[in-house]
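Single chain ahead, by itself, as structure tokens, in the form predicted alone.
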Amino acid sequence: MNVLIVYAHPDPNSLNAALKHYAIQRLQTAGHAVQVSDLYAMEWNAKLAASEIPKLENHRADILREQEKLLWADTVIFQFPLWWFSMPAIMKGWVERVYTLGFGYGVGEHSDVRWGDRYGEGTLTGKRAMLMVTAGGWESHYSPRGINGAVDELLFPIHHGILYYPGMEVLPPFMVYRTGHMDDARYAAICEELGQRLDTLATTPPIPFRRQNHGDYDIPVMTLKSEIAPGVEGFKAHLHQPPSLL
């Protein structure tokens, strides 16, 4: 399997450089090829200029490269900190301009019974995607009731609007929370956890998003038609089970 990893943290001995540098042994060792988007190292020009957008012949030679890695991949695996609710900005960044028109989004054509290729198709269909995330806070934190909101809650602009909306299945994310507070046995643990995520990249069911074209949406006002999930709102609505995945 071809695993990408788009890796965003500027500190090259913080606890996430350390679980990158391990989740590429991992895979390697089990006979993977890794390829590695350090945004930070690559010094990553995370502003989209106006001449980029949006015709394809304006795509520079750093968008095409991390293009052909997607395309190269079978899995994608975002990892990032938490920060002030979403990725850093660098993060973003590389979504905005590596997202191009055509590439990204613009997919298809609309019409009355097709709104495009997205959600759930596009250029990116049949490969994975995971969040790899790290969090100051506790997990009762991000928890239904957590003072944060549901982990699930925050990360569905991500996992629905960035991962799914191009076509990649999405795997539940695999969380480290308060890691301000980690000592030998604690990160040995989560290493652990994480080998066994890596492990399964291939097997593990993803979130089951509701794919955009197969008969629940109302096109072309792309609202879910009255007999689906009935009573539900936000974003289980777009779940076809309860998120007990997650």
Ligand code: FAD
Given for the second form:
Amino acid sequence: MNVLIVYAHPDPNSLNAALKHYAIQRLQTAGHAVQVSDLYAMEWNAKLAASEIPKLENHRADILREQEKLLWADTVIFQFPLWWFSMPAIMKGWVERVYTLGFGYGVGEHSDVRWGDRYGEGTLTGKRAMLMVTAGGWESHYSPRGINGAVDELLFPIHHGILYYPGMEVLPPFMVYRTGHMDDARYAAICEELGQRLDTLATTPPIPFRRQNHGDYDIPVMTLKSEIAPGVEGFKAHLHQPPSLL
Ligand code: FAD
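Cool, the form predicted alone is there; where's the form predicted in complex with the ligand?
Full complex below, order starting with the chain above.
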């Protein structure tokens, strides 16, 4: 399998750097081909230029290289420290520039029964994606009643709006909480857990997001049909399974 790791951390001696190194070795040892987009090391230009919205002919070489890597990959891992409840700005800028019109969005035709190719359909259909995230906060702070908000809800805009939108199946995230409390034993346990997730990338069931063109939504208003998950609102409503699984 071909695995692309899109990685954002500025410090080559960080916990994230160590986990990236571990992940590459684990994947390669298992026989997978790995490419890494190390955004800080690449000095990735995170600023979308006026000329890049939304003209296909103005795509720069750096954008095309990243799009080729995405097309090459069977699985894409986005690895980052949680900064202000989301991905670092440099990675958001990668998404904004690489997901061009006709590639990341604006794919497919609209009709009375179809709203283009997105949310499970699109350029990246057939690929899998997984977030690999470190957070300073405790796991309980991100639990369903935790002060920071439930982690699945915080990550919904990335999972659903960035990964599922252009067609990728989204695996449950690999999370490392309470990073300030790290010692060698905990680090080794985290690597083991990460290794299990990497070994099962191809078989882990994805988050069961609904597909937009398969009967659950009224087109073109794109709201859930009244008979689908009645009474359920917000992020949970866009999952097939009962909302308790979110
Ligand atoms: P590091 O700081 O590099 O390391 C963490 C610990 O792991 C250290 O004790 C280090 O010694 C140890 N370590 C490193 N490498 C190894 C190794 N190989 N073996 C054993 N131990 C090792 N947190 C939240 O929960 N929510 C937020 O919204 C949030 N926003 C933030 C915003 C900013 C701008 C910043 C800077 C931090 C924020 N944080 C937040 C905290 C942040 O998520 C964590 O600091 C980050 O995830 C830790 O990852 P790191 O790679 O930077 O770890």
